[in-house]
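Only one chain is included here, represented as structure tokens and corresponding to the form predicted alone.
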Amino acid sequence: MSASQQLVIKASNLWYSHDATDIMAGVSFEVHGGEVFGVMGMSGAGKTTLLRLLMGLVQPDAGEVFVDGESIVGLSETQLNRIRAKMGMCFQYSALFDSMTVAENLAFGLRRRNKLPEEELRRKIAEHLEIVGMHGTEEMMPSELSGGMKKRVGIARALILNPDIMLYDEPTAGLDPIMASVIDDLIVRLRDEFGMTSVVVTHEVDELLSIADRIMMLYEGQIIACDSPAALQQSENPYVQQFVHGTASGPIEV
């Protein structure tokens, strides 16, 4: 499914520094509805910080972040929570509650947000576990799950809150190639079947080339490229070329 022209996320001239180092230095970009938007870059390039800025978990030093046309900079925590309700977050390490079953993990956010009858709650849990290929795991504990299974439960926990936007922080980190492919296929399926808008942050270049509609590359706090996977592979920018093709020689010092 091709992305719509609806503007879902807009970042305008974002600046953010930490310990006197510019993590974001005038970053501007747009994400459209139904798009898998990839963000790649070296470790420490500011990819995770960017997700935190998009969710209002940290405030920029300058610039604006718009979600569905509404600026989130300077909003109160209550106002931010209203915006965050539109977003689902898939954390790098899944962030499941170890003391809760799979079903209890999925129910946690719903119970805080809605007063659903238990039968309806169980139905929704089963439905969302089915979506991520985890049918029948309701009573399992996180300690019984593989890394890939935890990732899928984490995605189901985010999806059950019915977000319009999914944010993924290194969704396949630490997974074997087969399980990484399962997660990638799920991200694409959520776009194709449900029209989900996704922002995928990773340093796994091959992953983004295979699933993203557009990819943005961050380097030293700035956007040095933002284009389709095919265009990036043909880019004449030596920094993009080195990173995309994974070569040791080039302008990026390793």
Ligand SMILES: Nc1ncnc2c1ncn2[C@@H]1O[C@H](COP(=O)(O)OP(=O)(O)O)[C@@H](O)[C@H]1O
Given for the second form:
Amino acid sequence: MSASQQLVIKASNLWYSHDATDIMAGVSFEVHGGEVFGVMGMSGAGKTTLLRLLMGLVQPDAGEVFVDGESIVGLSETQLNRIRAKMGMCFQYSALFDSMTVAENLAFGLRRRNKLPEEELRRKIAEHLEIVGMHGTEEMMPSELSGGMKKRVGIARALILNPDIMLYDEPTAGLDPIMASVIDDLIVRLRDEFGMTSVVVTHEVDELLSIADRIMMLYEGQIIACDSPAALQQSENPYVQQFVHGTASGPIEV
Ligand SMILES: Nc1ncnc2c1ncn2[C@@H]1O[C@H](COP(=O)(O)OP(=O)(O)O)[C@@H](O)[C@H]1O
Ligand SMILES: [Mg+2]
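Cool, the form predicted alone is there; where's the form predicted together with the named molecule?
Below: every chain and molecule of the assembly, starting with the one above.
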């Protein structure tokens, strides 16, 4: 396993309800340094909410989230911003600024953070576009890009801020299968080449089976399994089997 055993994220007995429904009902898990940690659950299972909890964008009703060993529940916005600086977020919808070029999109966060000489900024932008396979697109506008290209620019925009952890929300939703595999390869390559720690949430189980080191399955606010793809594929738990095989019949009501 390429992952070190360093704990990067730890969620401990998280509870979160919305409109009197428990979305997280005692969820605990750990994400190790350098691993691709997948979170699988059906639509509405609370995957996006979980990412928001990890970033401190919403507060749990009970439980703790630790990032690099530091408890983030109840921190002030200033302290949370310091924690969030460790995390790169790839949103479900690419969320690029439509009125800015690709280069300006990448420069935006950097400019806010520190004053870099223009030359250095340009070099960093080129380097990060190269990493995501978007070399030479600096002057393009988001409207000229395909869905997969936008996604990659969104990833570059997060990476350029040098995060320790990347969080992906349905990174391949709406992409054709070829573009989806380009994004999946990129997530894996960031782990292999840079030791990036990633949390990938999706309802696409096949995607996680092929890229994740471990997969956590969420159902009705609880973790029904958290294991390697190989172990999940061999699991005799009927819930896990239904997720893995994507069948309509089984204990999970669809
Ligand atoms: N801020 C919110 N406003 C409205 N509904 C919310 C909010 N947060 C969570 N929910 C509800 O919580 C459930 C889980 O949502 P979400 O985390 O988006 O699930 P997923 O990303 O797995 O599809 C849904 O039923 C959703 O309607
Ligand atoms: Mg979601």
